[in-house]
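A single chain, nothing else alongside it, follows as structure tokens in the form predicted alone.
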Amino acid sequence: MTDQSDLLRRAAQVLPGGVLGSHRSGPGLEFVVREGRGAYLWDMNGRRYLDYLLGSGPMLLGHAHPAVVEAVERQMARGTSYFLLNEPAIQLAEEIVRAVPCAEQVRYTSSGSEATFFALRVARAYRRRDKVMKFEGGFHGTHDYVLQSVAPRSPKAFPAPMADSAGIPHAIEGEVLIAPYNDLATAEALIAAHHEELAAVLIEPYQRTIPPAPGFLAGLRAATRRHEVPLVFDEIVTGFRFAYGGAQEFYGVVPDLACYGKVVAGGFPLACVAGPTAIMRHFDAALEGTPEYVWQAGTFNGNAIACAAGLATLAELRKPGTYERLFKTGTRLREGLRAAVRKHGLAAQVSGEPPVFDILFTDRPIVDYRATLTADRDRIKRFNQELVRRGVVKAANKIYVSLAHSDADVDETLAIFDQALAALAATGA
């Protein structure tokens, strides 16, 4: 068996920071995944971890689900990539249109970042305007237009944006307006003042782990409709997770366009933009050479293997009682974490809906991004590290729940939550 410490050393030489993105377990806690099955990961040393990272969300069914594995193996025998129409791609698009309230047509991409990028591009083509509005703290991938005011440490006054990365042209800042999440009055005022310039309003309907306040999404929908500005839901996280129809079904608000990824492809790299024909028609190559045409293509868009995995995943999610079971598991975990916080007398909030939530160490209610700035970042880092030490893996700022997590897994996790919080309370860290 390959030595894990040697693999980590090799990774540090050939991968920036020795990781694939930004996720880190912590000093002395990094590991290399050997395999994932169900609700668990195993590292190269054979240690088992309860997985609440779930590949950053896609693995709602758990790892290596038999139905997904079978569908992928069956498709692989027929070839892996065509760059042409294929039956799984057509079938998956049909299923997305059936499931998603705003969808009449689908355009595939290979990642969620691409999906939000092209959603904004097609909205600009449709609206014939350039500027976009997003919400402070909202994450929509890593392209220049959306990597603005995702995590500013010292936010500017609204609607001024702040770039979150080096390498973003300063000119982009002039094309993006920033609004506060869950503040309908301010969002309405910004739309009213800038609607003649706005191509779209982009939002995570459920922002990170912050639920929308009552009436917020409906009010935003009314304001954008009043000024004829397309409303775009980023449902990369919520799509097929909160309900089969996603956040649109769960919260009862239908946007003009929506972006899907993660769950929709069952763990494979595929995402999409979904919306009405009146907007989606701009992607039609028959318009090439006209000012209305939106150029969009990708080598792996509509990849047959990814689409086959997506179809198998969605078939499992359509089974009776699936979402009730997911919410029951998530509610038990979330409420158990809240009980442990109270038990240990820690200043913390457990924020979010049952399928994905997290803990923030602050006394302040979590209603928007600026409330999260009051949280103790060192303490959440320490909490996450205490979990890894005890065999639980989660995202830096999310706990994803899967259908593979059993009652016994929840029992084990809650015991580890209790131990991790006890360690924090004992040291005051």
Ligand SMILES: Cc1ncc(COP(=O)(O)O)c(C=O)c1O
Given for the second form:
Amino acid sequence: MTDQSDLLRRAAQVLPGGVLGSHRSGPGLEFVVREGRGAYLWDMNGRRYLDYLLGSGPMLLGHAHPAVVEAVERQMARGTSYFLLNEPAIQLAEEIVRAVPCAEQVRYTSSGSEATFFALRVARAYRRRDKVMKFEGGFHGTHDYVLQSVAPRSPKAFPAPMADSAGIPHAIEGEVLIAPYNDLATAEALIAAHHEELAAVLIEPYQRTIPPAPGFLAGLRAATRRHEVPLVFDEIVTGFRFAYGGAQEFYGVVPDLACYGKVVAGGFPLACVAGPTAIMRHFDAALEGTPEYVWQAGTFNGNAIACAAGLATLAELRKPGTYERLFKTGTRLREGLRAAVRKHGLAAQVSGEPPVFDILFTDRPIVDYRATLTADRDRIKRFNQELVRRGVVKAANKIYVSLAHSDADVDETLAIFDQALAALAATGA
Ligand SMILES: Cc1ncc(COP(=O)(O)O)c(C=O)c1O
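Given the form predicted alone, corresponding form predicted together with this ligand:
Okay, now the whole complex, with that chain kicking things off.
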């Protein structure tokens, strides 16, 4: 077996920052995954971690779920990717249409970022306007139109956007309007003032780990409908996680378009845009050469392996009691973390719904992005590091819960939450 420290050294040579993207475990805590099974990861040294990162969300069934492995192996023997219609792709689209209230048709992409990119493009084609509105703090992937005001340290006045990355053309800032999440009056006023130029309003219905305030999504739905601006739900995290029909089922508000990713493909690279035929028809290649045509294609879109994995995952999720179990596990973890916060007398909020939530070190209730700015960034980093040190992995700002986490896993996790918070309380850091 290759030595882990040697692999980490080699990673630092050939991968910028020695990592794959934005996730890091911390100095001296980085590890290389040897394998994942169920709720656990193992590193190259054979150390076991309880996994609440879950591949950044998709592994709702846990790693290497037997039903998914079997479906993928069966498909593998027949080939992986054809760039042509295949039965799993058609069946998965049918299942998404059955599950998702706003969906009549589905267009596949290979990542969530592409899904939000093409949802905006098709909304522009349909609405024949250019600008898009998104919410401060909302994350929709890494393309130029959405990496705007995701994490500004000193936010501007609404609706001015701020690019979150180097390399984004300044011109894009003229195409994006920013609204405050959970502030219906301001969002409504911005939509009323700018509807003539708006192609779409894009939102994470559950923004990061902030639930929508009562009436917020319904009010946004009414305002967008009033002005005939397509409302796009980014369900890449919430889809098939909050309910089989996603956040639109869970919160009871149906958008015009929705983007799915992560869970829908059971850990393989596949995502999609879903919506009514009236909008989705712009993707139809029969329109090629007309001003209505939206060019969208990708080498791996609708590949049979990802679709087979998605179908197997959704079949597991349809089993009776699945979501009750997920919510029960998540609730135990969330309430246990809240109890530990109280026990150690820390100023912290445990924010979010049971399937995915997090802790923020602030005494301010977490209702919007600006409230999250009051949270101590060093403390959450330190908390995450104390967890990794004790064998628990989570996302930088999320605790993803899976169906593979057992009651014993929850007990073990809560004991480690307690120890990590005790370490923070002891040093005051
Ligand atoms: C809400 C949301 N939208 C979009 C994306 C982007 O998806 P991907 O990483 O597959 O491009 C993510 C990824 O975490 C996400 O959380």
